[in-house]
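Below you'll find only one chain, the form predicted on its own, shown as structure tokens.
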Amino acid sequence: MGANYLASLSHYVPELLACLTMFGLILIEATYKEEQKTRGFFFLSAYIGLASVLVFSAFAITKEPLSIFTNSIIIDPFSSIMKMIMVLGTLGAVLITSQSKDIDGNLKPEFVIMATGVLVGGMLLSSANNMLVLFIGIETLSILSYVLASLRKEDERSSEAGLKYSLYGGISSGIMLFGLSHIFGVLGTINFTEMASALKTIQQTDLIVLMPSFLLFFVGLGYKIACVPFHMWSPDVYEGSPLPVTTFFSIVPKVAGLAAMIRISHTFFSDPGALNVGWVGVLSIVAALTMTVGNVSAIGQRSVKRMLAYSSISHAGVMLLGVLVINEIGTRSVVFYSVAYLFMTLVAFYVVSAVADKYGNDHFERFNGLMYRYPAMAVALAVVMFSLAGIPPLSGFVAKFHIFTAVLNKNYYVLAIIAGLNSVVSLYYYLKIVRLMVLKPAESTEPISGFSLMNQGAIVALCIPVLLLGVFWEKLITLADGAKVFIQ
């Protein structure tokens, strides 16, 4: 057994790593005296931890499928793929830290070893083959997040942002663990494998507990992904989070969330039958909630931050469309979707923070004439709110035909014309802040230090992805394409 689970470190290697750094982190830090502000070795060394993390995720996709641990983790291609977009979105929120002044340089270390935590669990979650390794990955991910939205302590609303995130994610928890033990009676195990099977043979009178009980299973995961009715917390919470934390939390939660759910309807959902009928049905109507509700509460925003919220919550209900069609063209959907999300998000959040750490507010009048200020800022968020609302020819236009693809095939008509509808609306409050960058006079002419050359600069070669897979795709596709979701 002993030689067993030293092999399965092995294949370990990316989890051990984001561990090792996390540690590496904490130990680095308590070098520092208070008074030293800028912390360089500190986001160096965070920064080459993450790197390495994301280079031996890199080099998983082209190995062979394989579980470890007893079967209770899966390494193959789909979960390493998911896991590099976490470590990318851990990283972009690591470098709009350290140039944020939304957070205190004291605790800005503290915002970094704990975000390294949550992406352990992210990636716990990625892989996840049985109950209670996910339970754990959804709870490692979830108590570190909580401490991360009340991180500026002397902020009400950041206070507040913590304490309604811990409150609805222990309900949310219970919730799900009520199901999973419901779950567990009826099939008498917690590995996915051994429950796909036992699945196939179960009575019909078991279906009557086990259909409700996978409902509560998945207010757990749905909460994660903030998808209606479980996203309530998520306006409140970016909104009072610091902008770094609020960064992270639209990225690499919600990556994580879809990546166990996709693994989840392959394993059990995949089969004709009714649990299939009743999971996709419920899906179907989440998905369609999901986007109309994000996008109707984003037309009334004055802030920002608070505005892309809401375009969070409509995102994931577009995702959610290329899970429910449980077959590979809907996963690697979701995959691309997901990378191009990563860089809409970072670059947008990156512009948001600079302005507000000038202002002091992120409410939309403060980017009034900002083209006529910084060009180039003003560019690359026009770029990103055009590619959210999915333009052509941008990459968030191929990411949404890919998803409508998905769903056409699926012979699902009304939810692509919701989608449709839903994207139509969503252009109203996207063209809104580029309406006040071009048209509207400055405010004020006084430079903002958050857009200093070295961050334009990075802005920009963040915004270059979006506009290079919206022309150039293939490649990601054909690498999503490889990204097949291992069952064993």
Given for the second form:
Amino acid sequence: MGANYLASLSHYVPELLACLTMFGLILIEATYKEEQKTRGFFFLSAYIGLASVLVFSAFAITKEPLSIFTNSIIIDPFSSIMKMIMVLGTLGAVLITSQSKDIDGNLKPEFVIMATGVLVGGMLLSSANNMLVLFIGIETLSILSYVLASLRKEDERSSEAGLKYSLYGGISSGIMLFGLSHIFGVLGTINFTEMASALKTIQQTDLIVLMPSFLLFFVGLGYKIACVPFHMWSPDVYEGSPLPVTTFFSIVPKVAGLAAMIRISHTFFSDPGALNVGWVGVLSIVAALTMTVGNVSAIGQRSVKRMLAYSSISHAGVMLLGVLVINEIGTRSVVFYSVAYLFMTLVAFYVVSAVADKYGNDHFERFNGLMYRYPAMAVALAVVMFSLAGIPPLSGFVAKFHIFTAVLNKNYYVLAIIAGLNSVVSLYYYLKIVRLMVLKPAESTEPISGFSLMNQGAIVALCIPVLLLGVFWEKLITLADGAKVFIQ
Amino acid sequence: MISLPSYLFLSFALFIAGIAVMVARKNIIAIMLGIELILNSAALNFAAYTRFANDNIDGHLMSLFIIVIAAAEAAVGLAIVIRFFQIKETIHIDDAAQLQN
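Switching forms now, from the form predicted on its own to the form predicted in complex with its partner chain, please provide the structure.
Every component of the complex follows; first up is the chain already shown.
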């Protein structure tokens, strides 16, 4: 049985700290006057708060897995690592926000506060062990995301993005709840582990209700990680939102959704049977479609931000491959992929953010001749693009390699071939930007203020993990190997 | 005597109605009403299953939370719609078509 409430709280420090950070930031923001634009102290306390969350999540990795709050939340190494990835993503997004001009100075604190709130939702989601916590996690994540998407209040596109996000989000969470309600009706409990043991003694007739219900359940989660056919909202929302928000969306909700998806797959569908076959079948089709549609749509884009949005859809598809094998190799590869993806995304968006702030848009032509003006930045962006495409010796290659190992281990050859072909397709649009940076002459010689010395340093520092993880990946894979999903 | 199948039939009808509203109506407020219908059908399901099928009080808890969170979602959604209306002077979903391929 789980520990009692007071004892549970002592294992729940990272989430509590994140909540505390959020409330503290609200209070600090209230002390500023309207005309004070810099808010150095606010950002400093945000960094300190998030860093403390990171440290306490890291402590939890080495501890024994356990379930708390009467078995409704599970703290295991897997959830702790996923939480660390989400916190790092939030930290990166906050860093980009503090430098970006895409969000007005007075709105930056609001972004940071709400991003911390989304982080709390993601943490709940990644360790949820019952329907209620899962639902609350998804809604905390979503409702704050709607506000984040429409953060630029005067902007038509931003409020349209928020509108689309909230409509799609409401629909999908409703559909998911309808599925969950029938699962509850058949199995008689909302606790995942009790549901799993009830599933073992199930009647054949119950499957007629359960199969469609689990499909509806999948809709809600699939929407969060933006897999095809529930991806329609994602390019629009990513394009309409301010750039730091897009950075944030392409990391935290995705990682949280994948973590929940992995836990659910491991809890319910690890035993062979009709449900397992159905779930793996659905996931395979969805993963293949997600990779292909994401990549093919990314080819024709003019805006780099929208291209990155589509590419993040296709990366979610690749990560789904690691989910659908439902074993420890798959979990390990997804953890590694998330870490690699985190750093690649942060660098790409950081550079794009600086360029977009200067020119007011982020079309491909704005990157013409960047090599001759800011060589360090162009090389950083090129490294990240190569890594996203999966070229050795960069971290993106190692991440893809581990996913392929997991898939081939289960003899899903077709999926591996589709993933390989997609890698080739993605090379086209990733290298397009590298080609423009190197081969085209620069449009202007005006300096880009976003590439100040400090920002260049930050970008290069974020680039280092992309390079290092491509060569020295054993440490991280050993760490990820310990990230076992704990099932009570 | 009203039994479980009646409730399930009602909630299924609500669910279908909600989906139909979302697909057919072009007014954003109407679409949000459709979302509420779907959420309420799920809440009704949870309550009905608890009452008739498995006597597990967690189902009632789920219903309560669904009602609360639906309210929060509606509040945020309506705020965004109001903002959209102030900028665009319309609440027709086809006018939200600036972000496209």
